[in-house]
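What follows is one chain in structure tokens, specifically the form predicted alone.
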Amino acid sequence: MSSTFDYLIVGNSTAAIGAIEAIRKLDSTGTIGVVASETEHTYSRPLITYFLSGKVAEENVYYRPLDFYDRYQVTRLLGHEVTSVDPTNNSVTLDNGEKIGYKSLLLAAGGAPIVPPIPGIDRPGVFFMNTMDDARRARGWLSHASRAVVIGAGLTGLKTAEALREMNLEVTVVELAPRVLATTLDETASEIVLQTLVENGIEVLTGVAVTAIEGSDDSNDVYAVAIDTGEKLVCDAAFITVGVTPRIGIVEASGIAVRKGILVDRHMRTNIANVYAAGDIAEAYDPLTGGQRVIPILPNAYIGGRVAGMNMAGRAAEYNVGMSVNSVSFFHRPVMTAGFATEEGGNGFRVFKRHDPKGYRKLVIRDGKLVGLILTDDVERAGLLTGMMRAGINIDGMEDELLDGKLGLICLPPEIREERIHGRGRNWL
């Protein structure tokens, strides 16, 4: 074994940073190693579409200052994939055959982009939008492009389309589902987002499948995206944004329990005592269901990493958030969703809606508790609402105030006000 660390972290993104900062608060001398497939300094993935369009400079995409690892005494093993994990011998194997030992291990390798079986997907001019390198390569290619097709209308796809439009490209979004953001928004909110995209010059085709990505006659470069209507969408670039999947392949045959992601308890610990997982790779606690889910949300990744780091360093901490929350804007129109946002009533759910010039508001209630919401335009009190969801406050009788957006902190029970003001009970801090 070439080296052994007290704390070994696989991954170099948000969860890893949370863990490193937590470990160093409790242990100033233990050795920390970070293994990551990318050679980049740690950065914020949601910002890569802003980097693509030029709205955010490269140095502002980085998640921490460039001297972060030196200040936190972290050994970097960048540009290497972990190919297997061996809990019996407390080691991981890298793609070059090297074995690295550990006393405690955090798996925070995130998710890999889904590669759909589309003929021509490997042509020059076809890009994913999962890494900084993806964005850099696309940015260079787009300097001589005028039209792009985005395949997939999830959050990454629509933010990519927005970035391309801001670069003055003609943009078409192609989505297999019947509407944009189909797993995140209900029909009303989806239509609001769709109209915002169309008003800003983006063509959106829903209920359509891509059958091939074709090349030009004189080169292999992308020339058109063929769809199942028989049409061909002529373009200079195509972007594949159909989702990501947890990188659970690294624990195959290791004995570490997995489902959709790596299963962890409230301490972010796997079924192996000294092995933890956090971020997009983990299937962690969801306070709305009481079960475990993969929730690829940046704040949850940081908190999960922080909880893991504290437990790795010997201080008991529990993960008590985990809820699915998305807050995004499209051409300056804010949209926020949380929990069971797409529910429409029945099966114990009650739904309240209001759609007026101030925006669209939807509440999903079960057993007297707020368990889902959608807000557009006016999202000022979104943090208060998600706090109520996490705390499981009974909101019977408050529905109208919540729909009006008039409910304030003073309306909450005293113990909840204290928690919101002072952060009591958040032992992951």
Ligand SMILES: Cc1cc2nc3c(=O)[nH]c(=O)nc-3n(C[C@H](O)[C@H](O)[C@H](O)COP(=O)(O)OP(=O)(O)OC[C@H]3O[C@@H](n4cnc5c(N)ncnc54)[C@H](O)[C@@H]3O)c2cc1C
The other form holds:
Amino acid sequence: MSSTFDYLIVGNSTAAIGAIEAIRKLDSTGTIGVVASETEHTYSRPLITYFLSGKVAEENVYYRPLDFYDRYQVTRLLGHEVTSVDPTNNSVTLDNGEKIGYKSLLLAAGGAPIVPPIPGIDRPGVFFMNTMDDARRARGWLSHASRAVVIGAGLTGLKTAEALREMNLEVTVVELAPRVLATTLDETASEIVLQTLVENGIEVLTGVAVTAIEGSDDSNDVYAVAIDTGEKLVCDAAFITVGVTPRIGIVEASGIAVRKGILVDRHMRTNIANVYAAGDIAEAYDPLTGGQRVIPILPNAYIGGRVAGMNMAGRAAEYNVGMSVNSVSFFHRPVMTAGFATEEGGNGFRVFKRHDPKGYRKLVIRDGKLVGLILTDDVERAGLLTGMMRAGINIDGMEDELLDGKLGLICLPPEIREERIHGRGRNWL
Amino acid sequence: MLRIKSDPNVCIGCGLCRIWCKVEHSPSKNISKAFKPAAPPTLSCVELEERGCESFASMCRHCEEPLCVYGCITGAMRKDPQTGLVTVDRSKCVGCWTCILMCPNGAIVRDERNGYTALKCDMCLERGFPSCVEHCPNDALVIEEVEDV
Ligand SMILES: Cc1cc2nc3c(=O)[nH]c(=O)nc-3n(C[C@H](O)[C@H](O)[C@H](O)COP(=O)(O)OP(=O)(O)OC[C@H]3O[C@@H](n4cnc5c(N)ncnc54)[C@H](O)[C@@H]3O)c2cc1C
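Moving on from the form predicted alone, please list the structure of the form predicted together with the ligand.
Up next: the whole complex, starting with the chain shown before.
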């Protein structure tokens, strides 16, 4: 074994940083090692489309200051992939065969982009949008491109389309589902987002499948995206953004339990006592469903990483706030969702909606408690609502007040209100 | 460490806290200029909560476990390890508003006056002492010393 760390972390992104910051609060001397496939300084993955368009400069894509690893005394092993984990010998193996030992291990290797079986997907000019490197390579290519097709209308696809449009490319988004952001938004909110995209000059084709990515007679480079209507969308760049899937391959045959992601308990611990997982790779507790779920969003990666780090450093902490939340803007129109946002009533859910020039508001209620929401445009103080969701406050009779957005801490039951205005905000973990 | 304490029992709902917060977070920082018709819109990091005859001011608690910081997608929102204050680096913020969705106190506002960035109580760092506290006529807002970050 070439080296052994008290804390070994696989991954150098949000969940890893959350863990490092938690560990160093509790343990100033234990050795921390970070292994990651990417060579970059830790960066914000959601900002890669902003980097692509040039809106955010490289130094502002970094998630933490450049002296972060020194200040937190972290040894970096970057540019190495972990290929397997051996819990019996407390070690991981790297792609160059090297073994690294650990006292406790955090698996925070995130999700890998799904590669759909489309003929021609490896042509020059076809890109994924998952890493800084993807964005850098696409940026170089786009300097001589004018038309792009984005395959997949999820969050990454639409943020990519927005960036491309801001670069003055002609952009078409192609989506298999009948609407954009189909898994996160209901029909009304999806339509609002669609209108925003269209108003800003993006063409969106829903309910169509891509059949091939074609080259031209004289070049192997992407020339068109063929769809199942028989049409060919001529373009000089194509982006594949059809989702990510947890990188569970790294624990294959290790005895670490997986389902869709690496299964962890409320301490972010796997079935092996000194092995933890957090972030997009993990299948962790979802307070709203009561079960374990992969929820690949940045806030949960940080909080999950933080909870794991605390437990690794010996302070018991629980992951109870990992519900799904998403806030995103398209061309400066804010759209927020939380929890069971797409429910339409029935199955024990009651739904309240208001759609007017101020925006769209939807509340989903179960057993008197707020369990889901969608907000567009008017998003002021939205966290009061997620705060109510997290605290499980009974909102019977308050529905209209909440729909009107006339909401304040003053509406909360006295003891919770007292905690919010005078408490120290330490009760979340 | 210093924090603002809000006392509902003596708040008379005058709203001066908001006025002075708006002044402090205006480009001029001058009350006779900040509200002029030609001045940019004003923004307050203090909310005045009112229902019936009850009222109190609320603002950022600079939480020990700050969900806004944990949710921040860029690293712009941070908790200072020395002072415990939660502040936004506006040069890094891209206006995704995840912090607004995360903050259980509803204490972060959208500032669209010059780009799109989050704005929140910074305890009037530049000014040296929180303006809302200084101008509260009834001591409904006071400064308290708390331990820990
Ligand atoms: C374009 C885009 C926009 C997004 N926008 C938002 C948003 O607005 N809001 C939001 O909440 N979320 C957003 N997300 C999702 C968010 O980026 C992720 O939830 C978050 O980055 C997950 O963090 P993580 O630490 O789990 O892992 P990741 O960020 O996926 O990082 C994985 C780390 O593991 C390393 N690694 C991978 N495989 C190996 C291996 N085999 N060995 C060693 N190291 C390995 C990588 O190099 C990397 O350091 C977006 C994602 C993308 C791509």
